[in-house]
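Consider the single chain below, provided in structure tokens and representing the form predicted alone.
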Amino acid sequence: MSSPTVVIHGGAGSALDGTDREQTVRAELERILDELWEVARQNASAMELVERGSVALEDCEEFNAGHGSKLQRDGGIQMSAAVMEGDRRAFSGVINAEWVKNPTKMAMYLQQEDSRVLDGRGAELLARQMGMELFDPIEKRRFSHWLDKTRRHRLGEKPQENADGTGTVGIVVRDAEGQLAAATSTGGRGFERVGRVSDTPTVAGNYATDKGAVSATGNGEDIIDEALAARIVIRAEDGQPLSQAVEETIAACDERDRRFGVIAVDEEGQMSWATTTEVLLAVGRSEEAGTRWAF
């Protein structure tokens, strides 16, 4: 039996828009980490931890996933989520799910299915099969941002990104048995073209083996172009320490003006993260390192 490690993130991008906002986000991340840590110390499995962590982040309106998801150009919300179990190298996810509260629960359900990644239509049918209640995830602040972007778009102005500093959420875990897992969930980029698929339900955004687990956040197209999460873990499988793989991969991507960040945990329970953006909203805990913040 070994000690667990838990790392969560709430997005990467621009700085938070004020002291009060930063305190709110910090408090929510710390609250969720505290809850997960107590469960982790009771020998919960890595997959149980990533599901619980991702669902907790989806339920928090401060982050761009689940209930806090950004609206796309037509005013709708489409959410994507993925989970991956490192030991089995089993990836599952849903793409552009609608009218649900927790797409991560759907991704977890698919772990034991023959078809493990579903599009929007498949996600709708799965939600019915699982008996999930209809849920409208539109949050007041996100709706206000969408109205402003819509107005600017109609006036021919370039819609401005809201500097709220929060985005795609994710969690990486090494449990007390040494098993690794990762989960990532998103509401999308915000005001994007209808039907866009983000990096989240791909191995570029969420990947885990028995050597490392990585969750990415930021510009989805940049993450996909770099095959980011999978590339980092594969470098670790080739013998490079995961923390070094994170640092060197992100540094090289920064030179190509990519905009994203990652959190990671390796087989020894060492946590690491890096970003090319102004801020990465992340916090992690282990017995050895205690609680560490990325911002």
Ligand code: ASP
Second form
Amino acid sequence: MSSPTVVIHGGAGSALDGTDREQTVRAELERILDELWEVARQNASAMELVERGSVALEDCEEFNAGHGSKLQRDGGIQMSAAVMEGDRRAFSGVINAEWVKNPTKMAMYLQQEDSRVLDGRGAELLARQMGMELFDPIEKRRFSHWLDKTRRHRLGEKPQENADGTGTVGIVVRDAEGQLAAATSTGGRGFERVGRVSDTPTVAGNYATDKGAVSATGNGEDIIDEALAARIVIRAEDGQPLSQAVEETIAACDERDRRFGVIAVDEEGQMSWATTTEVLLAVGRSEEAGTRWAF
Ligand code: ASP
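The form predicted together with the ligand, contrasted with the form predicted alone above:
Expanding to the full complex; the earlier chain stays at the top.
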């Protein structure tokens, strides 16, 4: 038996320096990490932990996942989520689910199924099969940002990057038995075309094997172009320390002006992260390292 490591993130983007939002986001991340830590110390499995963590982050309106997701161009919300169990190398996820509270619960359900990644129509049927309640994830602040973006768009102005706050959520865990898992959930990039597919329900956004678990956030097109999460873990499979793979990959992508960040945990429980953006809203905890903040 070893000790657990838990790392969570609430997105990457422009700095929130000294604003009220920075304090709010910190407080919410800390609250969720504290809750997860208690469960992790009671020997919860890596998959149990990533589900609980991702659901707690989806339920928090501060983040762009589940309740509080960003609106797409037509004013609707489409959410995507993925989970991956390291030891089984099993990826599952939903793409562009609507009217549900926790797409992560659907991704978890699909872990044991033959069809492990479902699109919007499949997600709708699955939500019914799972008896999920209809839920409207639109939150007031996001709606007023959407109104503002729509006005700017109509006037031919460029929207500001991340003007509506923090992003996607994710969690990577090594449990007390040494098992690894990752989960990521998103409302998308915001103001995107209807039907756009995010990086989150792909192996570029969320990936884990028994060597490492990685969750990515930032511009989904950039993340997909770089095959980001899978590429980092595969470098670790090939013998490179995961933290080095994180640093080198992010540094190389920064030179190509990519906009994203990742959190990671390796088989020893060592946490790492890196970003090409001004800020990565992440925090992690282990017995050895204590609580570490990325911002
Ligand atoms: N990666 C997400 C997307 O592009 C957005 C984010 O991480 O904030 O859909």
